[in-house]
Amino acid sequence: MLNLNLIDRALASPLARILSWPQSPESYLEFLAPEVGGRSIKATVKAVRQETSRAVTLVLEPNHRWNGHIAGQYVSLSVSINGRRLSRCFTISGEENGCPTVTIQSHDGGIVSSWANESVWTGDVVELSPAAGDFVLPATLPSRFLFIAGGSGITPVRALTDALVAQAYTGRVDILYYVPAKADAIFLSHLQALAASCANVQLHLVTTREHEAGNLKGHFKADHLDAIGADLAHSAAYVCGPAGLIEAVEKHWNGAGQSERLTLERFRPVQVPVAADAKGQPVLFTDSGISTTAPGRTLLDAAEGAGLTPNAGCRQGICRTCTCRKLSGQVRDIRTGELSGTGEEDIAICVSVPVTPVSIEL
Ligand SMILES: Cc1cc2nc3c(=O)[nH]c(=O)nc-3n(C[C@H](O)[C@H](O)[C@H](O)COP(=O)(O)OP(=O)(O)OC[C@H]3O[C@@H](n4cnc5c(N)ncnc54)[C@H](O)[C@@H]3O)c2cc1C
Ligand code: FES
């Protein structure tokens, strides 16, 4: 077993810097032992398991820099595909023998989800961010939980349900899970087994395309809540899934005056129209010396459009992976419409559009 803390100290030593010049000691280590990594969290893919025809679970063995996670949190996973480093967020769907797992459903034309479903091998090494996110259980558990998931949105719901079962929670847990057809339901046998062994856990599968006798059907509607005996006023409700599902659930909870009891997680950013003042502002990326304009796009889009490959994860201002130093100029946060200051500060470039000429350390 490698003593990784010793390696960290060795990497930081002046001798290592001299011997590795003109490269950094970390870059040699990355090359010789990628699973140990430079200073980042590296994880080796220990196993790949097919969940459905479009979803796989990767069992990841992280190095010593991994600090664990709370059920419901996600990581930003970075991988090199065709020479390009790409980062995407994935919920930690579970843990196997101390190794976190991520479960990835493929999207047509999706680069990282296709890589995970078609090209990943055991032994591959990926990079992880520390776990983050607040789609987690509350400190004080209420008497009921209602989890609403659609498609791959079941990943945090599985993690939260497993956590409740592990702590012998006795309140009622309802899982309302929307999928096109039963064959698309990720973790179906696991969830069915939980429901069979825990009297307080109930799984309600809802199929939106192929209907089966006994299942609820169609997209989210109030009837589904009535059918499962949901009690909005006494339940902590969580929703994760496609934008349409989240929108419908949010609207229903708002209408019922229970919005504070609803926690939601989006896998895709909400597309917010960009204001006219954001169009065509000049952008200078100072480290690379690249100048471009941002025709109504975020600075992350502008950087990628100019051929740069900045770090990015969620693309919706939650993971902070894309944080860059703004040296000058003013940007608008597309989530809130708020304007930044005009001077130096750190900004999340995935949710920032320039409203004056800006220079960014990238
Ligand atoms: C906090 C968080 C947690 C997440 N957890 C999971 C998880 O546990 N499992 C999982 O499978 N995914 C999860 N995602 C989504 C994941 O990060 C990627 O967005 C998704 O895998 C697509 O990446 P891609 O590289 O394949 O697609 P890209 O190459 O980025 O996009 C290609 C095409 O796919 C579309 N697309 C991108 N993302 C989605 C999406 N989420 N739904 C539908 N179409 C999309 C794009 O519009 C585009 O047309 C999570 C996202 C966030 C923000
Ligand atoms: S990519 Fe997550 S905050 Fe920007």
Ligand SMILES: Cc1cc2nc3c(=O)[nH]c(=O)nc-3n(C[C@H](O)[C@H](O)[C@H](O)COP(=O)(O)OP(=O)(O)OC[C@H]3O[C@@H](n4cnc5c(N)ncnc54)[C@H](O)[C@@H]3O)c2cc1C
Given for the second form:
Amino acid sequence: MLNLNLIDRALASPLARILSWPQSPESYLEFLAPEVGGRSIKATVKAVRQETSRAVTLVLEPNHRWNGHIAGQYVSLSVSINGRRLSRCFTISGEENGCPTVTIQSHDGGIVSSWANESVWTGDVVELSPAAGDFVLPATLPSRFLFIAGGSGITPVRALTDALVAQAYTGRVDILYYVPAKADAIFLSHLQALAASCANVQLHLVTTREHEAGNLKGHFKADHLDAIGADLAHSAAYVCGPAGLIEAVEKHWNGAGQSERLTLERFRPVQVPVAADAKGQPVLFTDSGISTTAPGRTLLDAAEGAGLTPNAGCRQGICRTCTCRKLSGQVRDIRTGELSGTGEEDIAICVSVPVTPVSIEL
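Can you swap the form predicted together with this ligand for the form predicted alone?
There are no partners or other molecules in what follows, just the one chain.
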């Protein structure tokens, strides 16, 4: 069996650097064996499984640099599509024979989600980030869990539920799952099988457009919690899905004084309004010698508007693909409203808006 750690050590040797000059040893290995080469986590697509008409599960076999994950975490998945490297974040929905899986639902204008649903093939090689995220089970398990999901927000919920079942958890688990119609429910058969085999797991499917006898209907409301016998004061609650669902759930938990029992996983960050003057702040991209202004726009938007093509992935400040060196000036994080320092530092330009004149290495 090939000792990949030994290969890594050989690539780092001075002789390898000399022989491969002017390129790096990793670049040659990546060309010859893309699933191994480079210094990143590469994964081969071992299987593609259709979940619904708009969602597929990819079974990924990572190389030796993969360090595993905790149920509920996500990865940044990077692919090359039409010559462009794109990165998006997806929850690890499960594990099959030691291989992590990601489940991707297509949406309008989604380049990576469309690729996954229409163009991916077994044997394709993708790049993964290490697993990250804190949408995970607590160290001490409470007596009840309430999972609320909308659409593809079911992916971490499935992972968490599977983890509880694997631990032989005996407390009550309620899954309140919102979909437009029953046919849109990802993992429906899997979740139904869990509910049938585990008396403590209950699946409550809610259709927002389709009216089927016996199902709860419409968007989230307090009546749905009453209908399933939810106990907010004694349950660890988790919600993942569209912004409207999360906002409604968060508002209800806040009103009930139980916000500390609610864990959120957002598809997109909450953006704090950023005040900007009419002219905007001047931005200098030092490597390109291009100057522009960014009235209320992120530095990524400003760069692209100026004709630059910076690396970018999730555009949510998660994958860090767009990280650039700020040389001077102050920016505000649109997710938190937090101000940066005025000196040199690395920033994610997709979530940074200048509040003073700024210089960026780009």
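Whichever C-alpha set is largest while still superposing within 1.5 Å between the two forms counts as the rigid core. Numbering follows the first chain given and starts at 1. Treat the numbers as computed from the prediction; the structure is a model and nothing was measured.
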inquiry  = If I superpose the two forms on their rigid core, does the C-alpha of D287 end up displaced by 2 Å or more between the two forms?
reply    = yes
request  = May I ask for the C-alpha shift of C322 between the two forms, in Å, based on superposition of the rigid core?
outcome  = 3.6
